[in-house]
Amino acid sequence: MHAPYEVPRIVVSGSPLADADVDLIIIPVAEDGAESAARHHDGPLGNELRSALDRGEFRGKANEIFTARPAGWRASRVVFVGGGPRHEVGAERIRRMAVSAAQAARHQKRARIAWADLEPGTLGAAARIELVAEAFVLANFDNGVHKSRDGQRFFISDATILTSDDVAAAAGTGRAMGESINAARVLINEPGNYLTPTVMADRAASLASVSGITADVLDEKQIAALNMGLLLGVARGSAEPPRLLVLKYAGPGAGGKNVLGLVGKGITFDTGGLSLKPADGMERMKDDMAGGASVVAALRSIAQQQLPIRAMAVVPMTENMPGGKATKPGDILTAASGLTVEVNNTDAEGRLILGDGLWYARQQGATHLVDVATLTGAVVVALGKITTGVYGTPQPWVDQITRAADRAGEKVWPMPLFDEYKEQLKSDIADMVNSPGRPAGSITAAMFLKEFVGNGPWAHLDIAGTAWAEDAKSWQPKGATGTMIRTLIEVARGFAG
């Protein structure tokens, strides 16, 4: 297995375009500055960006790239990425454009790199920054690891920022945030053979030993010792056992009684159970376990950040398999909170361990909780591939989550909770069902979750639109994504102030 990602030098510089020591430059240019620029660095570069702009060939749009040769800079090599109208550059549009062009490097084997922060569009300095460097990590990442020839594989090692700000400290913190979803990614692009249960728990506890944090992985005697019926019932059908990882964190001065609970989905397959999926596409199923991952790199990077607060993250994880031992769909299941469930869908898993995880993480003191899954397919006829679904009450809290979305450049849509959905999740026989069917799919499972949040607001991300790139784009190669990460992590700032 080949390393699948490098984490370049980062550093901050003030040094002008021409004096400084990388093999390539990367200028952002905005779609109505672009005349502008090529007033302003057509000298060095022999007017190529003016011919550019004449041709056609080059106008600022979105992601656009243009390479030219500078004449009299160290730098051998200029790329200009596009960023679309300056009003539009905000968190998600930087980033795309400094992985672009990243990428770009990375294709001419151009080993060290410069970012020139000349186009402020919507943020601050240290806004700017901070997407810059997690950009450069990202763009670092190769999903080819369990390739047995090297190929073409060719890392960034060295990336300067160039910019008269004092951002130094925003740069080291978007380095590591990249790092931490660089390590999801990883993770939720490993075969179900090589990511059991028992390992991805090892390997996610081991991606949260940082400073601030403590880990209990509880086994399956534990499990059944918390009465966790449906946890356990999902696992029956397999042979690897589950497990439950909960990490906590305590910030340096944390005070008062609010605690931060993630809660993520850790199915690390997913055949659908006696309610087999079909086989086409069957084989994508490894990532059912994107939730988990991504609660356990966010509570990476909080620690990382040593933001003032405490959180928590708490991740049931299992396979769905047609075992011998599977729950069939008309069994019953007793949750740890008491409530039992029919399994008339034994597909619709992810909820049930869900329903566990979320009773667990209030016993354990969470105030506020945010749960991340890959859960439902009708998100995705609702909101395609593009958009996460958030669901959760009370409507403030809602509302916090939407914007720490937009602050981290992420998108997200907020769906109904109204009150008659939950008569579909009537049964006859216990306390409800856990798929009432197809109408309003992915609010009905959100309305299954809700039934074991307790008291305290709490809200739910539905990924499974958006935690995986069936194809890949300029700035994320196909596979997973990392998405909601950094959301959760805004979220986490939001809650400390």
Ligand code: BES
The other form holds:
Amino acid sequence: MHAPYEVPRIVVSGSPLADADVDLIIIPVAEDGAESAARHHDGPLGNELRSALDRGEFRGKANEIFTARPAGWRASRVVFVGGGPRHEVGAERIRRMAVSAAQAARHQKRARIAWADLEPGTLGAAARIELVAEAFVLANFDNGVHKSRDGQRFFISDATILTSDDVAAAAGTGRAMGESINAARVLINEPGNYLTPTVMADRAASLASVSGITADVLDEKQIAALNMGLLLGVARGSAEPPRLLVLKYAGPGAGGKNVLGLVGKGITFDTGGLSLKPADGMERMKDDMAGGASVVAALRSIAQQQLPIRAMAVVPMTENMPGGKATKPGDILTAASGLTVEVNNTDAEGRLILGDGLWYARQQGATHLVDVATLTGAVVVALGKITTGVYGTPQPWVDQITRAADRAGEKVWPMPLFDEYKEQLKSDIADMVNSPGRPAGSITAAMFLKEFVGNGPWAHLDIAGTAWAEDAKSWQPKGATGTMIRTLIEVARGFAG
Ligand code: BES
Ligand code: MN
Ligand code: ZN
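Form predicted together with this ligand, following the form predicted on its own:
The complete assembly is shown below, putting the previous chain first.
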């Protein structure tokens, strides 16, 4: 296995652009700032931008790239990256611009890059540079780690932020967040034969070995002792034993009794069980632990930033397989909470393991819950591959998650949890069924989870549409996206405040 990513050195410098000792300088340009940028860069560089604008080769549209050769500069290349209209240059746009430009630098084999912080957009300097630093790490990702005859692998080694603002701390924080997101992406991309529940638990625990975090991996015997009948019921069909990862974080000076509980779905491969999925596209189901990887990466980053809060991550991990001992359609399982579930479809396994996971987080003292899961195909029908669905109660907590996502530059959209939907969960012979039929499939999945969260604040993020990119984009490699990690970190920052 090759290194899947490299974390570049990142420094902040007040050096003039012409003097920066780097290979390539990135200059962000908003659509409505392109004319003044052409005037600002006088001499040969200004002329090149001027004529590119006249030709229409570059207009400053979002993520548009134009490469020029700056005569008389130490850097041999300049990459102009478009930002679109200035009022749109927020968190998501800045990240995408910086990843797109850094990808262009990698294609041009320029290892030492700089970001000229000239386009303010709508963000403050610290927030902007945090995102740029994160983006440079995200751009330095290569998903061909298992190729034995790889092509040329080229990484950015050094990044300089050219600004007179004092943003060194923000750059360091962004860099660490990018590293956490890349680490999650590596786990999510791993195939099911490499990343079994046992392996995932070990790798996740070692990722989380950061000051302030204690890690516990519960094995199948400990899971049985907790009466987690839902997790065990899903694991029955697999030769691989289940695991329950429990990470607890206590930040410096974290008083009060509020504990943020992050719960993630950790299905290391989802065949559907005896309600077997069709063969076509089943390989994608190696990413069914993306929610679990996300909450681990988020807690790691929260601890690295030493946020003054208490938080935990709980990740139930198992394969969903159709083995000889597998749970059968019609079987009844008893949750750790005591609720009984008629399993009318073994492919609705995520809500089962999360039911026990959410219950356990609450039992361990979590007061405010957020779960992340590749839970339903129905959310892909509703929101496509663009937007994560957010569900939960009470409304102020859901709003807090939505605002955090907005600050993080990640798209989420609220879905309703009206009591009337509960009707669909009815079972003739148990407390509820796990598969309530096609209508409102992502909502009824959330309604099922709601049965395990008690009366406290809880939000559920369904990332089935957003965890995996089918195609590479200039700002996003094909495969695992690492979505919602940034949002969870922003939730934690708000939790501290
Ligand atoms: N892991 C899947 C959901 C999924 C589907 C994720 C497509 C990513 C892309 C989940 O376990 C599942 O199979 N859900 C079923 C539930 C149904 C049986 C009620 C689904 O959505 O079809
Ligand atoms: Mn499934
Ligand atoms: Zn699944």
